[in-house]
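Here's a solo chain for you in structure tokens, the form predicted alone.
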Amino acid sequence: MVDVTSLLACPRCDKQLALQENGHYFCGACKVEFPTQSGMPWLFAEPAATLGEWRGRLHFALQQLTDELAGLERELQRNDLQPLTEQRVVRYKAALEEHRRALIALLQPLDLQALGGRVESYLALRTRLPVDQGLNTYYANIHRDWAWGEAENTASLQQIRSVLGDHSELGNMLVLGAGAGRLAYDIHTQLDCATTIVMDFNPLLMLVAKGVTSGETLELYEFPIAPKDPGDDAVLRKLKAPAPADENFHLLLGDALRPPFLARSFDTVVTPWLIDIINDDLPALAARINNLLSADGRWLNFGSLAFAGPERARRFSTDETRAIVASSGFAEPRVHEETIPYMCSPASRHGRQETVFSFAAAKTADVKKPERYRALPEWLVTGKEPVPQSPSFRTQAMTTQVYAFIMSLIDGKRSIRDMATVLEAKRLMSKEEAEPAIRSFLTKMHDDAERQARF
């Protein structure tokens, strides 16, 4: 059995970290403790500030189901309402006041009323979590892992199995970005690994998959978006592991753009659905992952391969993928394709078939490391450097520019055609232009103005 201690480095300096007599641990360089989270490390390289925003995270999620529950009282509060539309608002409202009691207690650990760190903390080590992802984000794929999902997780991990082949020793395992854990826990207890690190940004999924692998049944509402049939708009599903996993698999949190693992700790590092939605250049995050392996180390990889960044250059198509695996320390990699179910809900119209990209390759060389990543640039860190007058910033201003204008405009008397005869003397566009361009922007902060009423 591997001492998890043994593996972990500081994400701030890559330092070896050392195990504290409470349990968190600390690195000597940086002088920063890292805490636990049910038990789990959590190892940001900015601990206190990720925890801070995560909580932020999870007082929003709570305040939008509050909204939510306050606007079916209202509705409730009609007297046009058919008996059976009465009778399924009714029974949503119920299970949406029960889904949110569930998350309070599932997510305790985050201790909710404490004080989060600073957003400067944030800026000087350029890190920061994603802005389009929430607690809730990949809130149905708990219920696929756990509840319902045996077909999807079989044809999964055999996937893993067609890239293996014969080579079926994992040693010890990585997995990067592994969601509610299911795959992770599937190869852990059906291949030959010997110790695995399960490792995810999200502590809801993080402590769902702490919870039903250590034997615990969960119990929590499934909300799918198409419901099937009466009754499937808010389904209370069981999450349950087939058995728990044993002493050999360890869950922590982090982030998979600073891994804070030294190098070359791992025989194989998994990447599922991660390589296509990471804020990473893949050839940069290739690097990262040769650095995470020994020397006949492999990666696995599974997933869609649907890379979707503002640059056209950077969505790589199989073959550019394939190319630069191979160009970044590794073996030409082992590819095998195919159409598996996804997201294929009892309880939804939702469901659909997904061709997945799956790949191992042997690592046949080191290559430089990569710079630590950066989210945010120097000019926005330091406030020194001057701002870029970039195309979107330009055009930004413009916009902003034509808009406080046009706010400018209303006073009670203007209408909007007199608001597109000023726009025309000041040249700014057409009168034949500027009305419905006008309509539109007005229509925009109407809609806004009535949300934030109901609100």
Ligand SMILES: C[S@@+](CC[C@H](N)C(=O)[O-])C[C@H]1O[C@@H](n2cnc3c(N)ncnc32)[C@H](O)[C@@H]1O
Given for the second form:
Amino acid sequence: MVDVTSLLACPRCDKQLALQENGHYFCGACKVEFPTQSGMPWLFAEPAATLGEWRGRLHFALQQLTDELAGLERELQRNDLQPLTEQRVVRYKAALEEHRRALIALLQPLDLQALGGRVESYLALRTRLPVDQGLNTYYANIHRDWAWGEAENTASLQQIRSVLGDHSELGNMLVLGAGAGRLAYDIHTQLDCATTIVMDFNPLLMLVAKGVTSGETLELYEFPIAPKDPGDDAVLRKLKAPAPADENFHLLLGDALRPPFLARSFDTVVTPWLIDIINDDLPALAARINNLLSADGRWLNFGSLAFAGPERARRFSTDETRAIVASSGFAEPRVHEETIPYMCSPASRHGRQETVFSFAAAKTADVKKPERYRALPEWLVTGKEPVPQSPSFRTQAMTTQVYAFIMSLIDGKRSIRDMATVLEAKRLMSKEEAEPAIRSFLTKMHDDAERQARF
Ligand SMILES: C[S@@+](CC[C@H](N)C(=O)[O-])C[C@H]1O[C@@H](n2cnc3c(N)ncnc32)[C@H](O)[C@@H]1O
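Structure of the form predicted in complex with the ligand, given the form predicted alone:
The next block holds the full complex; its first chain is the one shown before.
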């Protein structure tokens, strides 16, 4: 059995971590303690600040639920609802209330620690969490993984099997971006693994993974996008693993862009549905993975190839992906492509087919370790360099001025026409142009105010 501590490194300086008597990890060089929460080490470069960020996202999610509940209450006050509609809304509201309580209970570990992150060092380390990753971003995965998804989970494991070839021993395995953990669990329990380390940066997913793989049965509502039958808009699911995972299955929280592991620690690194959504350029990610693998280690990938970054050049095709892998210290990858069902919940009319791209790539050489990932540019971090006048900033500055001016004209008396007259008098626009422009701006403001935050 491998001692997990022997694999772990400080995400700030890459030196080995020490396990303290209190169960937390400590970096002697950086003098930073990395807490263990609910049995999972919290190995972010700036642990307190990251905890604060996730805590903020929890509060945001709870606030959204509170707003939605208030909206439902208002809908129920109307006296034009048909009896069936009223029953449905009453039931949905009760489910949402229960869901809110369940989230608070499940995520209690996030609230346990005082919010005391040092924002400055967090910025200096440029380890900010991506803004598009909410607590609920991959909430649907939980139910597929541990409630209704047997066929999809079996198909996922099959993709891994299909690229393994004769060489099926996985040794010490790291699963990056493991989500709610089902594929990691299936690989660990059904294939030939020694020690498995399962990592994601989302605490909701990891707390679910921890609970079910420890043998608990959790209950959480599923909220299908397109409910199939009456009552399918909120379905209480029992989440359960086939059996508890053994003592060689370990979960931890960390950022794959700053993997908290010593170099060459793993025989296998698995990236399920990760390479196209992570905020890292594929060549840099490939080099990071190379660095984590032992001399004859192997990278296993599975999932979509749907790069969606702002730069076209970074939206790699299958051939480019193969070439990048092969030029990052790996042999030509063994590839398997197959179309499989994705998120086809029995309670939803909505589901996808996805042609997944899986590969196994054997490491052939060490490559240069890429620079630490930087989430933010220098001028934002240090505050000492000039803020660049980018074309986008310039446009935003101008539009913000116009918007601010229009907002300043709202006094509870002026109409849209009156405002258009002022804009014309100020020579900003002709009255004919100004009226529709003000209307469309105020429509957006109105829509934003009316929009119900949905869970
Ligand atoms: C598309 S989901 C796939 C989840 C899971 N592998 C599966 O197959 O269901 C991507 C996962 O990667 C995680 N993730 C994204 N960026 C990450 C990062 N920088 N570090 C750790 N996890 C990350 C997300 O939280 C999410 O769970």
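As the structure is a prediction and not an experimental result, all values here were calculated from the model. Between two forms, the rigid core is defined as the largest C-alpha subset superposing within 1.5 Å. Numbering follows the first chain given and starts at 1.
- Core-superposed comparison between these two forms: the CA of Gln63 stays below a 2 Å shift.
- Lys431: CA moves 2 Å or more between these two forms after rigid-core fitting.
- Taking the rigid core as fixed, one finds a CA shift for Glu33 smaller than 2 Å between these two forms.
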